[in-house]
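Single chain ahead, by itself, as structure tokens, in the form predicted alone.
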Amino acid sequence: MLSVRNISRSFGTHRVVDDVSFDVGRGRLTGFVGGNGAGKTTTMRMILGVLRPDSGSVTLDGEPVGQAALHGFGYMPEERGLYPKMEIGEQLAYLARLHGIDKATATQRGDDLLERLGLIERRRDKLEALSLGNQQRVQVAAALVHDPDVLIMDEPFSGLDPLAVDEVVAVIAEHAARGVPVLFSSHQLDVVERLCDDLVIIAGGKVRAAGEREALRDQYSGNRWSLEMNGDVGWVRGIPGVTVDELAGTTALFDAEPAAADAVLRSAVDRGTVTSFRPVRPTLGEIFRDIVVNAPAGAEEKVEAA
């Protein structure tokens, strides 16, 4: 398990990351989301040892993360970090060899990843000759080519079309299935919701919510309900303790404590056939927006270094 405990980092007088703690379990895909300047990239750089935290610690399976452990990390930065005039197949093999992998194995690993990511026919092309989306796929391959023990990815789906997103998701999920802790950030909350096992939401340099995806959805569900039946539902407005959010034909969305919701259901059964009655659970996007809106003033102030 990769564990981040109470790490903080300031630039000048501005505290960019403030007492951040979370875990990335082995075999778990952990989404790391926050607005611009929330502290995501700074946190990732501290995990990778690129920046030194002012306080706190990062451990892997209980041991401090030092240079030996970092050698086994895979990292995909948000910005382009490869050689534009180098053939992509040669480049991936070179990066693998930097991790002590022999030439034949390094070449094969690079080709296997290019095959998986739909780029094997472009292996002799220079990176600069590829579209931005295909360059992003090569960035993903570069993070994976040495078969890392831990995978850290900053906006891995940026610039990818839906088909490419599915290809990248499949490759990342395979690594997680082998027990690799995977931490990835993304502004594409629909992809995060589909992919992640766990979620960390950061705003203003502080973790505002963290935990297993479905547990967080339960936690933020509140008391919102959906009723569908075979007749008009306007009568729901007259039930004490009910606040109607939306009426659309035979469907009502409303807020109510469980006792009032039970009264709605009983009344609906008396009036006709109920086709659906359920609590409404929020999407991760709705949870994120609610947390960011309720963060302290200035929490989303953009900081260049973050």
Second form
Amino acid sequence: MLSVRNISRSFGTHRVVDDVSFDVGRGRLTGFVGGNGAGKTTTMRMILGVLRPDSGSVTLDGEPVGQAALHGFGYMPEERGLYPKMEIGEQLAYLARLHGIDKATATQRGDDLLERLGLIERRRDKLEALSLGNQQRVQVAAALVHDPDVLIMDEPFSGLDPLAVDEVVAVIAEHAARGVPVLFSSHQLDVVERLCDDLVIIAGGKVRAAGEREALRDQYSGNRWSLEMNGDVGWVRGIPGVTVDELAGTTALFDAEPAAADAVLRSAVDRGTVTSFRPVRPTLGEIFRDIVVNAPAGAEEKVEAA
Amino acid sequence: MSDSSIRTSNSVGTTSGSATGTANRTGGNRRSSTGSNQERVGTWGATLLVAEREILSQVRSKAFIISTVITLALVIGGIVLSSVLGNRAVDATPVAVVGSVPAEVTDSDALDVTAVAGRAEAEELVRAGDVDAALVPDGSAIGFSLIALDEAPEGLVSALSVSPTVELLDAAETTSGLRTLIGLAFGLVFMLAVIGSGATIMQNTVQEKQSRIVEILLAAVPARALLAGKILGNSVIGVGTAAAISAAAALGLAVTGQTELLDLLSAPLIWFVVFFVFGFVLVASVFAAGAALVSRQEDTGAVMTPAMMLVMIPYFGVVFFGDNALVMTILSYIPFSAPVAMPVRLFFGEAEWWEPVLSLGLLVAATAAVMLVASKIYTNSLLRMGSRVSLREALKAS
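Instead of the form predicted alone shown above, give the structure for the form predicted together with the partner chain, please.
Below, the chain from earlier opens the complete complex, with every other chain and molecule after it.
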């Protein structure tokens, strides 16, 4: 398990990351979500040892992460960067060799990944000759080529078409299935929602929410319910303690305390056949907006929605 | 069944289900972090890898191949051509000849012979500048010796098939022309090689920073390995290119039979090579550290200029102050100018045996110190993007 404990970092007087703690379990895909300038990239750089935290620590399985452990980390930075004028196959092999893999194995690994990502016939091409989406795939491959023990990916899906997202997701999930802790950030909340097991939501440099995805959704579900039955549901309005949000013929969406919701269900069963009655849990986008909007003033104003 | 029980059992079911699933996944696939089959690359190993990439990527580039081939061709071609043209177009050298000098010596197109009665008259003509040299009989094996004013005319010496004793009427200690020429040659070779590689190092460093690959690289290897690899790789290329050019020049001289110049240069030349290598690393470190301070190619000018000054100063110093023994002595100990100034002093036999050793020691110490500082600047500013990082900030511990 990768644990981040109370790390902080300031640039000048601006505290970019403030006492951030969270865990990334082995085999868990952990989504790291936050607005622009929320501190995601800075946090990731500190985990990678590329940037030194002012305070706090990062541990892997209880051991402080030092140079030796960092060697096994795979990193995909937010700002994409590879050598534009280097052949992609050679480039991947070079990066693998920097991680201590011998030349033959390194070349083999690079080719395998390019094969998986549908770029094998372009392995002798220079990076700059590829389309942006394909460059992005090479960038993903660069993070994976040394078979990392920990995977940290900053916005791995930006700029990819839905099919490419699926390809990349499949490759990442494969690594997670090997028992590798995977932390990735993304603005595409639908992808995060579909993919991740755990979530860390950060705003203004502070962790606002962290935990299992479903638990978080439960936690932020409020008291919203959906009812579907045969016959008109207009009567729901008359139940005390119920605020109706949406009413459309045979379906109703309403906010109510559990007791009032019980009353609605009881009446519904009395009036006809209930086909569906369930709590409505918010999407990740809704939770995200909820948390980020409620973030105290002084945090970054720019909040990019899903 | 009560409404609340539906809800409760649902939520409990969901929670426990997912919890179990999680436990399985975590437990079943747990992999030990030591289970990977990779060795950690040491700083030295990483340095070699970086150097290897640096060398390969340059050696394979068309621009590099073409410019090297052209340079080599120009050097060889220039030497051969000047020798061929020089031999043909040389004007007959005016010489005064005293009667009994063998006729077969003076019977040459290259000589414009003025017959004179005796040695005194010949010397007079030489002093007056009417003739470049005089051939007078003496008791030696070849029967005559050569009198000239301050240096033996080269055309004449090569036109005569034998080498007579040369007697100079007004010998300067060392000729100023030759001094400038040698200074110019050492300075030019050093400056060209260093500026070429320095610019490449700077460009590659900024490119890595600009393209942000440096983040991936730094996640894998320490900054000092990146720096060292870059310096090593470019030094190999720079020194290799300089060696190739020297070899080409030597080849050209050998082909045209001008081997005297080679014999003359040998000892100072070896010193020059040694100084060159360390001086090169010194300047390369300065360029790399400077490049780490900026994030974009457009901003390199601001750091390029001071670095260029460090390279140009020795060059101009040696060219302009070549005759001033004091300035030359000082220049030969300053690490940035020593690679040019010390070999020049050695060439003219002005330095004691221990002087190059001391100067080299200073140079090596300075190189080590600059590399240390450069490594610090590199580490602290490689990830700083945006405007130029000030030197003070870069030197401060992060």
